[in-house]
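This document starts with one chain, in the form predicted alone, laid out as structure tokens.
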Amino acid sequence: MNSQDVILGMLMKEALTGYQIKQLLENVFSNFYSSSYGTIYPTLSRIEKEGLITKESVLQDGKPNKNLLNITPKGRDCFNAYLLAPLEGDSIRKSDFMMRLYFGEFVGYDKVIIWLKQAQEESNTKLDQLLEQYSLYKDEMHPAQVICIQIGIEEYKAKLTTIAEGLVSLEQLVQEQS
């Protein structure tokens, strides 16, 4: 899974504007895949050279014209000949948090702590906006999305529930050493 598959999945519902693929990628994808501002338009371009996608221009009153993006029959196939290839493995996006705590130990205890609550909100924040995000489309959502959707939520709930444990448990050690 790249770039390419993800924005050509997109356009296989609707046209889309750059704007619109980016929103998406930081909002609903976001929870399943990682991708930088600077990798969409370059990937955009090279797609539409390739024959992947088209851009149509649209005029817009007092503003300025919005480029408008179709996925082609070639796009189409390339997008299904992902669908149908062999799932690929899961890989755990790049965790700062995860790697600063498997070090904890050289740290103390009071740090890992401030590292654990940073998560924590971090996490419910990310949470509160998935489920946000779930009220408001599973009417118009596939019933796989609906799971996608319920996965990550169920994620990120497993997630808080683990910090909270080790939040109790870090801190009875503080108590334990004063």
Contents of the next structure:
2 protein chains.
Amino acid sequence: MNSQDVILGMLMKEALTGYQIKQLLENVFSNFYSSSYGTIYPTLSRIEKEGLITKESVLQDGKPNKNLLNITPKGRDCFNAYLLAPLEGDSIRKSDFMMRLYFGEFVGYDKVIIWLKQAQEESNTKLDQLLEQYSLYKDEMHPAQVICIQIGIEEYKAKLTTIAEGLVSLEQLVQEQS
Amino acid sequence: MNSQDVILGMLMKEALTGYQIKQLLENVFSNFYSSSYGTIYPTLSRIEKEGLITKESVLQDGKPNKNLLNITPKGRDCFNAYLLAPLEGDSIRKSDFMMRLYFGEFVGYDKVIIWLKQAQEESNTKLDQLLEQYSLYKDEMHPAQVICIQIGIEEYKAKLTTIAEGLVSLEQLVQEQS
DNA sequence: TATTTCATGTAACGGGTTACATGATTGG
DNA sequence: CCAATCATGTAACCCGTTACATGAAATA
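Alongside the form predicted alone that was just displayed, please also present the structure of the form predicted together with another copy of the chain.
After this comes the whole thing, all chains and molecules, with the earlier chain placed first.
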């Protein structure tokens, strides 16, 4: 799975602009993918040359012109080939938060508590976003999409529960010290 | 957080070889970090030149010589500076599995079921590893480390539960079709 | 005898991010 | 009037992986 696969997948249902692709990545896909303009636009140029998409210039008044990207039959073939390829090993996660927890012995409990609370806040925000997405679109989503979003929701819930329990146990340890 | 921070952190408690660092990454840290020899050895060379670690050659008979890496006071300062720096935004996850679920509408239920089962197996393996780590070392681990591993465990449990439920609902849909 | 484990390293390649550059409109 | 939103793109850089190279001992 790379940027090309993801972009082609997004264009399977409707034509989009590079800007909209970035929006979708941030809103809908942020739980399992991310990409920047520095990747998106060069990728779009490349796959246009390769004949996987076509650019359609749309003039707008009041707003800058935009390039609406359409997927070609060749592009559809390419995306389907990705879906037929073997499932790639699970996600690459690099979590600074988890790393710091692991090295928690080198800082005071107070610091660990701060990290936990920060992670708690962040996860809460992410969970809320997922829950909103879920309630808004669950009726029109494909069953597989529903499972995808449910996994995200349940993972965040589990993380939050465990963080909360961890906070309780740490705060108890702090009290015992004083 | 980068390879340097992680390596220095590992050396805080004991001297290790590059090979052992790789082992630790695969066994203990694999849930929130990964790195290859192509990163580890060049990083070790660089931070040795920078005076953060020292190499100590240990001759072994029957086995190749090994370079035992010791962290220097400067290296310790450097690692502590990392711990004092602001917590970096949550992990970058790129999950092919989740991406495919999201695009599930473009394949049959049977394919989605295969993907779910594959992810189930993989997560089961990972969960078992974490559970084993937990039962083996939980008594000698720092409370923060315990929380770290608990988060991993609970996330995998949540994922597995949701996948299992998803499988049930999909298999029902397949039956209704036929 | 063949594979795994221990052990260290390099070179080519790929993929991606950050920061920069541009510029008009809309809303607070 | 200032910030945010819409909109597209480039260039330098960084970090990392893959594959290769070497080689001995233990294990199956």
